[in-house]
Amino acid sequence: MSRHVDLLIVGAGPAGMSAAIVAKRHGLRVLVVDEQPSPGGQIWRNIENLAGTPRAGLLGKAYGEGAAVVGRFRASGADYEPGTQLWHVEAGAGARAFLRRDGAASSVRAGCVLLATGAQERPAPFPGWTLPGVMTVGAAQIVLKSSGQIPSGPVWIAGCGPLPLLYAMQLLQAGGMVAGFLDTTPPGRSREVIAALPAALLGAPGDLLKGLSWIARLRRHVPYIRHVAAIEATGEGGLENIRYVTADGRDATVEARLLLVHEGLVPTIHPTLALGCRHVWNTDQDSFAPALDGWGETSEQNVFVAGDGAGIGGARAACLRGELAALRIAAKAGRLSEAEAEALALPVRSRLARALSPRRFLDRYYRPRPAVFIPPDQTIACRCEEVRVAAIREQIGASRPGPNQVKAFTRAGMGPCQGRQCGYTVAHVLAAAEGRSVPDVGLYRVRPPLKPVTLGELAALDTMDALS
């Protein structure tokens, strides 16, 4: 039969672990499930094996901070099941989640569900982005954290935001080679964000100064090309050349065997879309996020979201959002009064506001270049089904098709990623062609299962439980 817990947490990253710690402190029965083999999420991946080693020092102080959180999580007494995927969830009173682990499916009933599923790298299609030899910065960093491996040859890095700068520094410190850095931050951003700078300096002056020092070091040691407006990767069977064009018209082609790209992060919203939660458009982050109250509860009762899935904020903010959600869930379960929850939440909210204070500056300064949102027609938009941008445009005629109509006509979004990689591109292309906004166009309709599940795994469900 189905298990019962007070709180099911999906994701053992900063938000999920912090929520579990607080929830257990107030006596809740907590189950944490996560796809990875060990806790830490993407930001603190493999931290238990690396804590105190030279590689942890290479990854930076922010990475090392994860060891203490993981230690408190391990000591909290929360039930933890790594290597587990959520493939369906039903909201409402007595929410029910369906999981797969070790070749079998199971279900859990929970008083509340907290989705702490983090973020994904923003899909950034450009001509040639599907060639072997082109990958994301985040993927390269996962390899570094998981196995300590770095590319054997020179690497070109292209994109904007803190992550490409951080990885470039980590790569250099690990003995790797950076062939060049293509900074895609559009010109004029410094003037546009000057009003947001004081709050950023007040909240995280050290982080901003660190970023400036990274840029300065890169510009001293590697070719650093600013204001790159367009990128194209070419090659026969693999990456051979990169062509780039800058905002002032400079056009160059360079040899390359590995190109790492990154254009920021967007919240992981597949589970909340499937649940039918209300979503809102975040203009600064050019992405959707679930509509949440001050505690992280969605429009679906007893379903909460914390961490970067609630809006990109970083590890510190994720921990604090997890704590706030756990306090509210404890109050719902009768373990705290409303007044007690509010009193405990007050200092957490103060720290959260400080942690989020640099976001407006960072989001506006590093907003991606226009070509990221609407790539050239020859670009593959849906890499699963190899649907090009031109094929999407062909569907736009007298009517105004939405993403679901485009999916039916072209198969874009029907592949294994279920639209995670092409959803925003399709929405932007339709919005621009039809004179609409992206929030008006919307994203694909998400249907279960959220992750592939086999008939054999389904057969492992208790029959009576599956039908109850």
The other form holds:
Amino acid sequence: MSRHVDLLIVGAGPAGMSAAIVAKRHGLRVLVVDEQPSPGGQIWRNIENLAGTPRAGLLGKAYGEGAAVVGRFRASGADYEPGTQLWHVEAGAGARAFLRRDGAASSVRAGCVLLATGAQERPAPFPGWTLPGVMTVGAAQIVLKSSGQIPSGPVWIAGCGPLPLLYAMQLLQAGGMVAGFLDTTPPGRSREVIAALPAALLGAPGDLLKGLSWIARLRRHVPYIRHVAAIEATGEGGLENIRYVTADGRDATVEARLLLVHEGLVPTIHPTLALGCRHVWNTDQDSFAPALDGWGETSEQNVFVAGDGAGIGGARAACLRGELAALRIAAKAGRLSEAEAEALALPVRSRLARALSPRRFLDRYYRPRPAVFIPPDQTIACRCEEVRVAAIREQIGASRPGPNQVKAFTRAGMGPCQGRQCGYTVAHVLAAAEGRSVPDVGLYRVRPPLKPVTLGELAALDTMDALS
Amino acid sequence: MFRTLDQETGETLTVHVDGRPVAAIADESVAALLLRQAAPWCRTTPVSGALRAPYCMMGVCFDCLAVVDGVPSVQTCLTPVREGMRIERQQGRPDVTP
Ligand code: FES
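Could I see the form predicted together with its partner chain next, after the form predicted on its own?
So here's everything in the complex, that chain up top.
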């Protein structure tokens, strides 16, 4: 049987929870579904169990701040279903979403749907990145937050952005060992981005200073190699060696069992792509994001996006974007007048501008090096179907194929992850070879289901409901 | 590849990995459990038979697939352990197409 709610929120991270709190305050019937077993999103993962424990202490203040939001979310009265995946969504006069939970599929009708599906780590392919022993920094941090585990031996960390630094500090504090840190930020960045610094300092001076002090502390404790331009992982059935080359040509090989990599975040856009929403290219973030109005509504009516899925902005901005979307949705449902919604939104908007003020600086400072986008030919681009960059390149000819043709001929993007790891790589390789821009080339067409769903699960979907 | 923090004393339960009993910690994901084993991988790929281990831990990459309680291609990073759970490393393409 299909349920009906005023607002379906997909994702129980900062944006989804904040939206639910505001929407409930204005009397909407709200259902929040989330893939994870508990609320908090990736940033505040497992916070309910950890608040007040030593582990929360070592994860830091920004992590601890999640406890209050999760508490308000739990008290809001919104229906909440963890362990639930969205595998199909349709928009129209009202939205319709298809979910799976505990091996059974179901559907929900909603006046509005808010996609608060956050971000994923930017795929950063290099030769050997599929070997056991190579993981993302975000993955290792999730293991720490949700399962209380750290690498058992010295770990190499390679990447660019605040997260690798933060995780390295957390790991050291937890009693872990860092074998070395490969900073892949290209040289000359400070000079290039100095113009964006004042706004960032004004908005979040503490965060920036914290970052600098982490680098200083890390450099005192572990080998810290700057301007790493290329990485290669090798081994038989698992990581054994890492080779790295710096921008000034230093070439070294080190033994390693575990390498953690991170090259920034990109918004999760599979659901909005599937819905046919218009997307725009964000040059500073080298990624697509759905085109949104000032409230977070997409080009498809009644479909909203908030949080990092709207463009990477961090947890504080995500909460505020969630609140704005909920205000507009409440107005649409007649629970608020337009004027009331505008008045309530005013202070939220100014706090949002402040939360986003360091973004320009961070995005430009930590813009990934070129090899992240166009890796060497022997690199596996599509992890699922094991398609190498060379095979994608072979498709390029007089016909100037797009991503969908490349997919049909090479199977890149056809595996279970549905192009979440190779979409941008294919776009960049084609764009460079064909002299086009990445936004012009675009990504694969996204078809349902968004996540694999079995026939057994579909059987649970009420037949009449499916046909209605 | 991973180990539990010294201060953690979670409730333990027993699961089976490839038929052998293994101590698991309540609430950890199957993927996290596999990362603590001597063979920290979860499947071989259908194309080349290469070993793969969990990569993203957040449901994006699908590299953490394994057979859980007879169900093939389960995303183990999204699956908490349960007492008595049977986990098998997945070989190539699963017999049952999901
Ligand atoms: S580790 Fe990537 S989906 Fe589970």
